[in-house]
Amino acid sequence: MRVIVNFQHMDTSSPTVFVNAELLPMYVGRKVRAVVQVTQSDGEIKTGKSTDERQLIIKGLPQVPPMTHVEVIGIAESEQSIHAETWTNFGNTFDTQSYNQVCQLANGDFKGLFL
């Protein structure tokens, strides 16, 4: 079997960095990707627990039930907040430890594989 992959239309001009709350301050003003567990909702502003157990503020996220894990792609507005452009609901069960390890690898020795 032969598989042909066409990356012609893939946008690589602005890669999205994998972050947790600890890494977010390094990328303020840039596009980031993070997974949070929603802990509180106040309209379009959600408070969530990052995969490293720290608190993040997510703006622009639609109504999401508490305790739901969501992956957020957006702009890091500050050291503790992300303005969501897109999001994916990962449900109530998610391996936060593995994702946190991916964040560490993507910002460490294996950074070149992720950007």
Contents of the next structure:
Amino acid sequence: MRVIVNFQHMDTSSPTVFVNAELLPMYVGRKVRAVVQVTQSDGEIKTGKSTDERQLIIKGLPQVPPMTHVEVIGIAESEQSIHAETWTNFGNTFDTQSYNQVCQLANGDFKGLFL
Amino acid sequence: MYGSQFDGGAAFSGGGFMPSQTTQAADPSFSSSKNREIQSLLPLTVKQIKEAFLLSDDKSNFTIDGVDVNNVTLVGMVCNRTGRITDVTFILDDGTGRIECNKWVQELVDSNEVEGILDGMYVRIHGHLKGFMGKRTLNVFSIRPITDFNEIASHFIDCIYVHLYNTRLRKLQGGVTTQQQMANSTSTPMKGSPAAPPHQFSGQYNVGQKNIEQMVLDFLQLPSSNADEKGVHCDVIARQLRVSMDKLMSSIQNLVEEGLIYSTTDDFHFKSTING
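For comparison with the form predicted on its own, kindly provide the form predicted together with its partner chain.
Expanding to the full complex; the earlier chain stays at the top.
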């Protein structure tokens, strides 16, 4: 049996959670933001490397130059994929380690400052 | 640097330098140094602003982590940008919340600043937090687009750091006050007090004489120390801070010479010149 959940009525003004691949499963259905480095492009579906070096699937992203870092903001569709609503090109010289640490801190000890 | 060292009120008052009276964006907190409060710049998330504690309804007196909020800096995305002749308003969304921002545009430098700012752009903002009828808004002094996106991670790390610093500082100050209250009511020597002595807080205090001077100064700047016009007797200070009388007296002498404290009714009572 297949259950289809409609996310279109989500309150998209709620805080956007900083996620990496490890944290994404906790926020399925919610608005998230993640930085990925696009590695593969298959039409509408892009595969990217998250800031914690794992694979994420991004839907709805237009063509981006390979190896650039892109911040994707959208709804977490599954434990491994995000449906992008907005995106920002973060360039080539982005420090993924620092951003990854922000994800961990923002969801851990300092959640109160973010969510 | 965050909330403890730079006395903005003292630096900008007197000497003929005052922000232009005609500029709408003149920050009132610069000109009023009536209580010589230390004005700090706080990096914040919108969530922190939304949860800031409002001291009084008639003025915009916010506190966050026990620190007065005056000037703030944020990083976020511009939304709903609306430009009018005299000002530009937009919503800043930093992922933790949304806050309304207003930038007055009166001179060429202002209009140049906001010209390139578009919806969906990441920006760095410096401004003053205002509250009105329960709504919090930002009066923006400076806005610029972000070009190096590492600044985003850097800003949030800044927010975390300053939050930690201020909450630790508050815990230590709270600890010293508790000691004094206990002393007044029971007048027994302090033993096994749970609060850590202030000099253990961070490496920025030098060990030794400078350290005791700072402790004495911090102690005399507490509201409880200034409740009495006479100030505090040096015996009380020695007991509270648990330092020997000779070390204390030499610290007190240095502080008096620097003009930071003064003796009141006799040679044994002292008060701080700031917040005194």
